[in-house]
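This document starts with one chain, in the form predicted on its own, laid out as structure tokens.
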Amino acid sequence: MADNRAIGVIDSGVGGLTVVKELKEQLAGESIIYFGDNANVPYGNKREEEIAQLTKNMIDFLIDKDVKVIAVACNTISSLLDKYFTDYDIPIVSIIKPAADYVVENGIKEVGVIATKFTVQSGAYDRFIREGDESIRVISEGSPNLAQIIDSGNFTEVRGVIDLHMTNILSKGDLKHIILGCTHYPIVLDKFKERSPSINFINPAYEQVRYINQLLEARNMKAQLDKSTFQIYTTGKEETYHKMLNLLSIDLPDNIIELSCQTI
């Protein structure tokens, strides 16, 4: 039996559009409702309790829209799912676990993680990777501002910040694989590759959507639609999304609705 309800996607800003891109490529027949909380980006510099409350607001908003699954397109939020968000009736899918599984399944013995400071300090990637293989060495590098710079659309600073973090992480080990542990980072994947062309940069968005595809198939929840829909809700500005959608070569949504923080 088909389930034509939309897939929900939440993020602290525009970074989760990298998940939307993968959904449109891997699950082209599915409708999408996206929520980007740009007014509060970056989440990675906030207190845990504040992140949990902001996340609850987004999840409840999407549940009111009757989505069938929620993709958490934010590594910072994903690091808190097991602690705060286990009592919902619909699947809420972490972006961290599928990427960790990729490392284990591909026999990678040393992997880097570049992420927000909160995600790095949470140890979530270390925990999930070592649950699969405790011998894997995980080398992490936290960034306090890269997500915010990307979210603002100001790319003049990006190369310098990427160079700083790549220099730091590569000084800690002979890395061949690095997880881009924030969904904002694949937006500037080309700049990471310019800095270090020999590195295999792992995109958790791809692995998360692959997992969602398997989940929907296993539960017989895939859509059968003549035409899917795509909506964006944001506490930020519409023009920010136009810029990022164009950058990622994603067709414009049916609508982009600006919300005040008080309405969610």
Given for the second form:
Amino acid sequence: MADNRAIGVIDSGVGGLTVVKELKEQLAGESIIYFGDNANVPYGNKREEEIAQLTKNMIDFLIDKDVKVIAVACNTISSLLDKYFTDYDIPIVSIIKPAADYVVENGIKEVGVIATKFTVQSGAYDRFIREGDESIRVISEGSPNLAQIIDSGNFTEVRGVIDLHMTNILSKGDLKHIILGCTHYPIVLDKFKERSPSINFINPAYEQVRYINQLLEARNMKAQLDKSTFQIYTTGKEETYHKMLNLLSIDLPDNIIELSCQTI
Ligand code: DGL
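Go ahead and give the structure of the form predicted in complex with D-glutamic acid (DGL), now that the form predicted on its own is out.
Whole complex next, starting from this chain.
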């Protein structure tokens, strides 16, 4: 049996488009409804309760739109899933757990994680990776501003900020693998590679979508559509999405709908 309902995707802003890119590559027949809360970006500097409330608003919005699964295309939110979001009937899929499994399954013994301050302080990557193999060394670096700089669409400062974080993390270990633990960061993957060409930068979006594919297959929930649809809802501005979609070579959606700012 097919399930033609859309896949819901949530993020604090445009970072989740890196997950949309993977959905369009790995699950091309599926419809997508995206929610980007750009008015409240960055989540990574907020209090836990505030992030949980903003996230609940997004999840409830997408459940009202009758999505079949929600991809949490945000590491910061994913670090809170176990604590706040276990009571829903529909699957809510973390981006952290599949990336942690990738590290364990590929026998990586030492891995870096660059993420928001909140994600790093939550210790979620360390926890999920060590649950798989407690001998793996995880070296983390938190950024207070990189996600917001990328979300603003003004990339002039990006190189300098990446250089600072790469210098910091490489001073803590001779790393070969680094997880880009914030979905905004793969938007500027070329700049990370330019700074450190020999490092394997891991994009968790790939592993998350691979996991969603397996989940839909196991539950007989894949769509069979002549034409899939793609809609974006944002508390920010439509132009920001045009710019980012273009940068990521993602086709324009059927529509982009600006919502008034979420209230907490
Ligand atoms: N893109 C998000 C993440 O993966 C959140 C960035 C932010 O809002 O601070 O963590």
